[in-house]
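One chain is shown next in structure tokens, namely the form predicted alone.
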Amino acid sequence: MMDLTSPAVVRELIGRYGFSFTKSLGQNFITSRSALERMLDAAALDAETGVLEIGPGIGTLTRELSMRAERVAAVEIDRALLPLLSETLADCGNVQVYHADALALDLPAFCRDALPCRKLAVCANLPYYITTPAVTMLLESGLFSQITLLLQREAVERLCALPGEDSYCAVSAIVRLFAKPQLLFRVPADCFIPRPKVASAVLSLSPLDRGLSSEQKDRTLAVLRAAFAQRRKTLLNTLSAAELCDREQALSAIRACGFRDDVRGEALRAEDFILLAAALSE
């Protein structure tokens, strides 16, 4: 069994297949056994869990997932990696690799067909360039009991940010609307091939059940996104500009929630957006 965390093994493998890294796809293969094991322990997988992995690369994480989960569906966009994965995952009978753009998937239908398991989770060394849309898609789906991601450290800090912090933004609020985020540990740049220019970190997202209907969820997301569309403007201005309501309705809802007239979206928590969306619907 080849050790895919060994830099020498990785270089031999990609050299033998003539593989070239595509910078635009954010391809960085992890070579730290300890970081990999800590990430897997945090994912808390069991034999009844189906795992979605986005961006398996050469299968380093995938092999480990196969030993802990019931099934693994690995979605890889780079066709050039498929021959390598056929070799590295040849003995992993519970793994299926799909050549697809993860962001274009009909996620409920895909998971229903590829992962017919009692529980669903996500564990991935996520390509950095799709961080925001991928995290948003995964959380909004409501399909997963746990999401564990290896990401750029700055991205993890942004996803975990709180109101009032400089990095707090729309995706920070969206994350907290759907989950409890936690930066688990940092991973240095020298733990990857090729070495990225920035440090990485492992993020845990534990989904929350806020008891929102589909309509309430959509309304809350619309209000939240409108609030951050023009970051330095007041909530009163951003809501009316987004045509979700007129200024009088916006002001009435803001006051009904107990907020100041000049409050900005960056000051509100996820819970505040739920209250505001409900006030606007009355």
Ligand code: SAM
Contents of the next structure:
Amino acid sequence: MMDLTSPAVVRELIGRYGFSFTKSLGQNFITSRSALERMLDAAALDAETGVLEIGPGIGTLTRELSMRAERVAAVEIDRALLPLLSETLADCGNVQVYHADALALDLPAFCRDALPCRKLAVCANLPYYITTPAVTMLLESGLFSQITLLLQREAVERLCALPGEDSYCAVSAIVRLFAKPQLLFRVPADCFIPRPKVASAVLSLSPLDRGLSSEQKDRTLAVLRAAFAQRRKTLLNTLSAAELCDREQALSAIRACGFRDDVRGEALRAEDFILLAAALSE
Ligand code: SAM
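Structure of the form predicted in complex with S-adenosylmethionine, please, following the form predicted alone?
Complete assembly follows, chain above in first position.
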């Protein structure tokens, strides 16, 4: 079988199909075998795991996933890649390619039908423009036992950020609400065709079970999002403005959690948002 990490092979393949890259779809295909193998090792797959891959591109990662997992469901938005994938994945009997926008999937229903496996994981070289909604959707679903993603390095740093760091934002707190994030290793820009402007990195998200009911989860997310909606304002002002509670309730919840009256949302950790949401619902 052709080596899809070889730039010459990639160029021959896309030339033969007349494929042209669509920048707005974040199409940068991986051409580093060592990065791919390190990423696959981190994904901790086995013969009982069903893997969701968002954006298979020409199938480079998909082929490797096929060898290590029970099944692979690869969701690709670009119709122009489907004939290439038919060729590159022709001998991968446990892979199914779906032509869809991954962000529009009903994930529980999709995984139930496409990946009837004991364990579920995600492994993907994500298009950069869907990073935040995709990570949020994958984590909120609670379906996956491991999520391993190749992303822009800056995005990985944002997703791993803690309070007090410049890049700490709503999605950093959401990530820690649901998982333990870890930047595993960096991947230089010259490991892709075409070469992106910035470096990338592999992120591991190991989901945590915080024992929250779906109601507690929704309430915590609503409070967290309200707190970051106007991050320069005090929590007291943002919560009252978001109409989640009145000013008096907000103040008493803030005090019940032991925070200063003038605390800002950006100073709180995921655990603090869980406490605050519980205090607000009392
Ligand atoms: N997995 C391949 C690799 O590692 O070489 C390609 C990765 S490339 C960074 C991202 C892929 O995601 C492209 O094939 C692109 O067409 C696809 N894509 C972009 N937006 C998508 C979406 N909303 N849903 C599904 N696939 C998407």
